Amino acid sequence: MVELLPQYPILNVPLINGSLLIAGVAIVHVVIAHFAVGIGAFNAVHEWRANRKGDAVMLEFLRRNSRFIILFPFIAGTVTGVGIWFSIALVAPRVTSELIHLFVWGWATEWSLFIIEIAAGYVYYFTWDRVSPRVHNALGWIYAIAAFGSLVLINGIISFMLTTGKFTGIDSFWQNLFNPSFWPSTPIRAVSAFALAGIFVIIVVNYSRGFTQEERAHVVRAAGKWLIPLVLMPPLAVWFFRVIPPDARGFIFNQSAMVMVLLFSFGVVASILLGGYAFFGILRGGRYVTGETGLLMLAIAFIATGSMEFVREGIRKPYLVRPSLVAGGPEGIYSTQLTPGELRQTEAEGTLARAHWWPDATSSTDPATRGRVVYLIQCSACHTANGAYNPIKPLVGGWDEQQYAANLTNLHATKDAMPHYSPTERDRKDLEAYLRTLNPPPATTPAPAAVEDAGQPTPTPRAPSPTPRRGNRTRH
């Protein structure tokens, strides 16, 4: 670990912070990355089973999906993959530095893996009936492993963070990697990967021209069947839940935290229901899935991906990484990118001792100038000053002198999502000038200035002269 941030600037991303930015970014990606492992499977197993029985409707199919894949998720999964780097090492580059070092190697092999996903694809696409039906399943099988063990690997870095082996030393990669939470969740991730696929089946051969509509329903059944599997997540999800931490398992069962079991709820629920309609929808009762039936499908599996993902992000909290589950293990990295011990340290020094990143402020006189640095520290990693989330300045609004001193001392022991931080007064005094800026009093008018008693008399009004009325004038 090394010794103390901020080594690094801030990103302070107005309105929605960076957190949020890189969530949205992260959602749209899984989804496209979950679609691109199970498509790999569904015509990997598809063309098989064609194959052996001369199914020459799905064989046609498969080729003209095969051109599909290299046209959506390989770009858009590539884009939105680097905009995950790109977004993660800006708002984070603290835990993106010590996860690309710890896994150095995991990393190496998943990269390589993907490369040999995205070459499996193109030549899986430009070999149709230029080379025999095995040769060309095989390169199929090829792409479809090297998607899921990119899925794997991956899988195995980011719930790491939620349950840490050892946390450093080469003997340790292989416990980091195997963590815990990674059992239940790859799982987990593979029954998202094969329903994403299904989905994405249902909408391509609905929108593709030249199938009958008795065609087209052959294919919607077959895809239908990778959706049955969506009826596991209630136990995956019991299992996952039973292997993290128990303070991390609160944030779901805890009634104050309610946008976490909503989510939580709902990308349950909406799996279930996406399977049972799968099984007696289209499978048990025959029902023929449009296209546009497809794409609410496919919004409703977005909006439950998403929720789970969130709900994921969301337990880890107040951490990045959580503290290690091995007794002695390291702390753990606070969302602000700070270990324990160094917000200890911080409490005791001062945060802007080591700010090194802000040198007019630090040494500024003005407690808010000051203060601002601070709110940037401690607080921009999940709140926003005034912005559209988790905005702070409507939760200091009405505080009064005696609240700030009390609230800013004492918020880690009243919310569980917040780091154990105890600032020192001068940060909390300046703290607090900042966040007053945020709600200033309103403005007043000035009272007109009193007339000075001269000596003079004052002068009598005058009665004003009558105005005469139209119609009412004399005439002469």
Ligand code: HEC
Second form
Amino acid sequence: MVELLPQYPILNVPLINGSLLIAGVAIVHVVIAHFAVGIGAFNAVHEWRANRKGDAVMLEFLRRNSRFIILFPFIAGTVTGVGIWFSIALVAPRVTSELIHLFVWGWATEWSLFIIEIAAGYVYYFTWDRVSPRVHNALGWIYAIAAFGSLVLINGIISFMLTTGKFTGIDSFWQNLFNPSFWPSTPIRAVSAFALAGIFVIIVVNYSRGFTQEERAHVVRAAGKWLIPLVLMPPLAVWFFRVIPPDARGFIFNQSAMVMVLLFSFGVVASILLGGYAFFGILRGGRYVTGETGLLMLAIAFIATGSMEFVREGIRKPYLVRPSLVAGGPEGIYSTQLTPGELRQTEAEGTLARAHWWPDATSSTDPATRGRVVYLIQCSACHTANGAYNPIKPLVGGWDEQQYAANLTNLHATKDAMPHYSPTERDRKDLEAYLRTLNPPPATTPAPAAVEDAGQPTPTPRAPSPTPRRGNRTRH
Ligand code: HEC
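Next, give the form predicted in complex with the named molecule, keeping in mind that what was shown is the form predicted alone.
After this comes the whole thing, all chains and molecules, with the earlier chain placed first.
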């Protein structure tokens, strides 16, 4: 039972590919959004404690920096969040739409929480000293809880893409949301959120005026505590890798995916180092942390968060949404935005049957022109033709006709990050014609211009050969 529609045009992002475009926007957003969640909790907890203990320094710090610790995160989070919606809707419209439908009430709840968060944040910011401390602190808690709720919901949807679990359809809402990797990834995100908040507070207190050195040290110590949960990262990471599908796990730990191993290790090691420094250096050792050190810690946290997100996205290949674990359940969606059923259909009917967006190319008599469309639909999600991201040009560089014939029908056999795809004879030849244009043969081409150029200025002693030497340049 294959549904052929909806079909969307393909955004071919040169050089970096759509996936790096999304990653670039997403990593900035993820860091800011986690920080917004963490700082909400920091603010609520420390206002509450300061009220109870009469901690005037902390209260003054929170009041004076409300602009940075309440307004800034949600404005920056909103702007980059819109950036994510733009980039995913352009690069992966099919899956974006699919996830909106699947989790429609989840999104509705998330957007409501977001409005509550924004409203509470503004009221909080404008009501210092205008409402009682209790009411003011309650506003801070509303902000914190709404922000954390958003994190939980969005993490449910994102983790679902990796571990669909026993997904049976649109009705299994709670099961979809609380999927296997939701449980470990929620505390992982909470720990990162708290750490980012702690680091940011350290930076802000260093650069805000009107505090003595002791007062600053007092705030730095409070902030340092928020980094200590980072030491939980290794056990949480182990838990995470126990729940993800074995083939995805193989992606990290087998040799061909060294980049994944390095990035992943970096994320975990950076977390331990930051957490360890907070505990032994700041709290036990009583060290002060300067603004520069804070910025350095932020840079490390940024790269560590980016690495972990990159791994999480990378191990899902060749899928965007992995198939259900239930036999007969939904079959997932590949990175190409085709379901396995649709891919089989292109193997039967040809890819161009799905290429409604390129009427000129599909009716072209030039195989390479048609082949480019096959490439855009079947390959461009994970490759660039000749860019920085997984370029296909060097991968097919030395191929001769036999290799094209054997490899293009069997791509998944060389790298299991690729969908199981056996093109029709015509698609394969079209694709081959296009891929050959990426590595044009050296200038033995008997094109008229080339012959003239070579012949006129310096006649060589070698006899010019009128026939091309390469036998495999036949065009189909
Ligand atoms: C879901 C993502 C994905 C899709 C779709 C995809 N590839 Fe790949 N492909 C990869 C990855 C990842 C690699 C591994 C790159 C590496 O090892 O450097 C790869 C490697 C390759 C290689 C090298 C294989 C080898 O032996 O090392 C070739 C050739 C290739 N792809 C061609 C294609 C063609 C042609 C298509 C379209 C029909 C395609 N790919 C579609 C992800 C994909």
